[in-house]
Amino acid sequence: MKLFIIYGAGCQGIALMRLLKKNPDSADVLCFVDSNPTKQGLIVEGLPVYPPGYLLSLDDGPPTVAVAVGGHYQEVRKLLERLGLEEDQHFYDATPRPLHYSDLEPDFAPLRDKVRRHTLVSEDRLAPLYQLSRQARKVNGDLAEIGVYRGGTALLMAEALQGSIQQLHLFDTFCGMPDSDPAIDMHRSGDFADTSVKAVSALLGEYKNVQLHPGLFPETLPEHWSYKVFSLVHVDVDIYASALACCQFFYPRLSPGGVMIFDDYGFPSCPGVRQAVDEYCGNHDLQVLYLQGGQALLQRS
């Protein structure tokens, strides 16, 4: 039989070794190895904890290691190698990793399925604007994205308003992206132009309570909206003009615990973004909540 080694006797490997004793089908475990002096030669959870050149010394030839040591991973990873073992070979990262959101919420499979073809945005950026928009209807206001391409983003915020009276609106030039400062911006005039208003409005043709409009953000917003409210705004604009527009026209319009989320905020493709957000914050002694995913909060409170 193969041998499974434990890397790390410490919480994280200890964990690892408790989950695996609930697991009828898992390997079992002859050991674990740590190169913390004081742990070697100690029983950890009934198996002896070894020093690293233990590894080297088996007759079955190298183990299977799984190093549980967390953000130590990589000098584990050069002590291992200097040993001649090789990674995914003979050890791996164990460290334990959370959920994805589709784990915790079945449901959210089959609309992240649903959407991913008509969008660039990644399952991990995904799950919060879908919980934000949820959690959007609990809040005064409709909601708004600036920024459709074709539409998968504007998918998911509409099949989370199923029921809700609120109004999704929907702003982008539906023929590509607008004239950036190459000073600033990465992006150029025509970018993600495979797009159209005719495909966006079939794919969201069920949906009664989304409005396009198209032209270039802000010359589109409606003259009727001064005394307009949102509960959420996603912005997807890529560029410094467009997000600071965003800013300064949809933040004060914000709902109590309304929220604006911006996708492209920690992207070094688009860092115009940051700094249009990191200004208008600046300017008006507000604090962004970064995710990592990439994505920007920004909460009126």
Ligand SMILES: C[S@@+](CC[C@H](N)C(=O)[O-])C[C@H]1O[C@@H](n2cnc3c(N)ncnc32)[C@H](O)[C@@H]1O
Given for the second form:
Amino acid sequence: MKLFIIYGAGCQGIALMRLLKKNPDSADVLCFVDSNPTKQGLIVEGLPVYPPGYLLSLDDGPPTVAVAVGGHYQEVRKLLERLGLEEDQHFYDATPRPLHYSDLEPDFAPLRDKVRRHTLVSEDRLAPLYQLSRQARKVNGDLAEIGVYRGGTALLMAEALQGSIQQLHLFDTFCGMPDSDPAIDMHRSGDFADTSVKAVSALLGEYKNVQLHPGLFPETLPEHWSYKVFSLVHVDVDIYASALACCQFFYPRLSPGGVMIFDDYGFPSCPGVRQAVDEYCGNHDLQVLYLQGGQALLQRS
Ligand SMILES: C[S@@+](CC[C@H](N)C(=O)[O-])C[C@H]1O[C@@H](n2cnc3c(N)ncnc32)[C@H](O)[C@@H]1O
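Having seen the form predicted on its own, please provide the structure of the form predicted together with this ligand.
So here's everything in the complex, that chain up top.
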């Protein structure tokens, strides 16, 4: 049986203690340790709470210290290192965390691994995009992505659409960022030029419902699209003029339940995207739904 001391006698520490005690044959908890003097000396859930110095008073050294202090882990790590303890050998961050999306949806992890080397988008943003692409199957209309670069997020969307008759329309210059506004944007003309129509066509060639629209958006919009509707639009364009053009064309064409998702809304490197979305939403009385990973959603009711 493994013995633990829990660092943190607050709600996170108590939750950890209850989790560990669920398997009494494999784990036991000796006591709590806490830096907060008002907790030291208390009995919490039947266990004493000691100050950090207690860890040095044990003859054989402390058992594994499971730290459950949420966002304060870095402070506690420094304190424990000052006491001569080593991370991973003597202590570790054991704060109970919410599940990852890949724990809930077994199809996601292999897909994430498949697209990872073709995309700039991190896992925490790929997961919402995948879920919205799956949900789009139940909403009327095609899907579109503006800002394809090497095709990673497009590949994720194409995979999520497998077997559907919905089309996935991909818009990009496929030869680098167009002109931007230096007073607003941080990206410059020619960024992301290391891609091509040929490379992206090769990556997505097996998906028969994918169509490429190379060139400068919105000039590349097909003429017969005035009455077209969309279930999901992924906007990953990084700059003001492109993001505004996406709002103006696609938002009015979303089906009920349809969504626009902006990859870069919360990124300091893409201030023009937030400015464009906020401006459009302000003018049309729309509410932005912000996701902590940096994305923002607009949903059509
Ligand atoms: C950050 S990259 C897209 C990343 C991609 N989604 C991924 O999975 O890595 C931004 C892309 O937006 C494209 N872009 C921005 N504004 C555009 C416009 N008005 N027309 C066409 N492409 C545009 C750029 O060419 C660039 O490839």
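Heads up, when I say rigid core I mean the largest set of C-alphas that superpose within 1.5 Å between the two forms. Residue numbers count along the first chain shown, from 1. Every value quoted in this text rests on a predicted model; they were computed, and no experiment measured them.
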Legend entry - Did residue 78 shift 2 Å or more between the two forms, C-alpha, core superposed: yes
Inset, instruction - Answer yes if the Cα of residue 23 shifts by 2 angstroms or more between the two forms on a rigid-core superposition, and no otherwise. - result: yes
Inset, instruction - Superpose on the rigid core, then tell me if the C-alpha of residue 244 is displaced by 2 angstroms or more between the two forms. - result: no
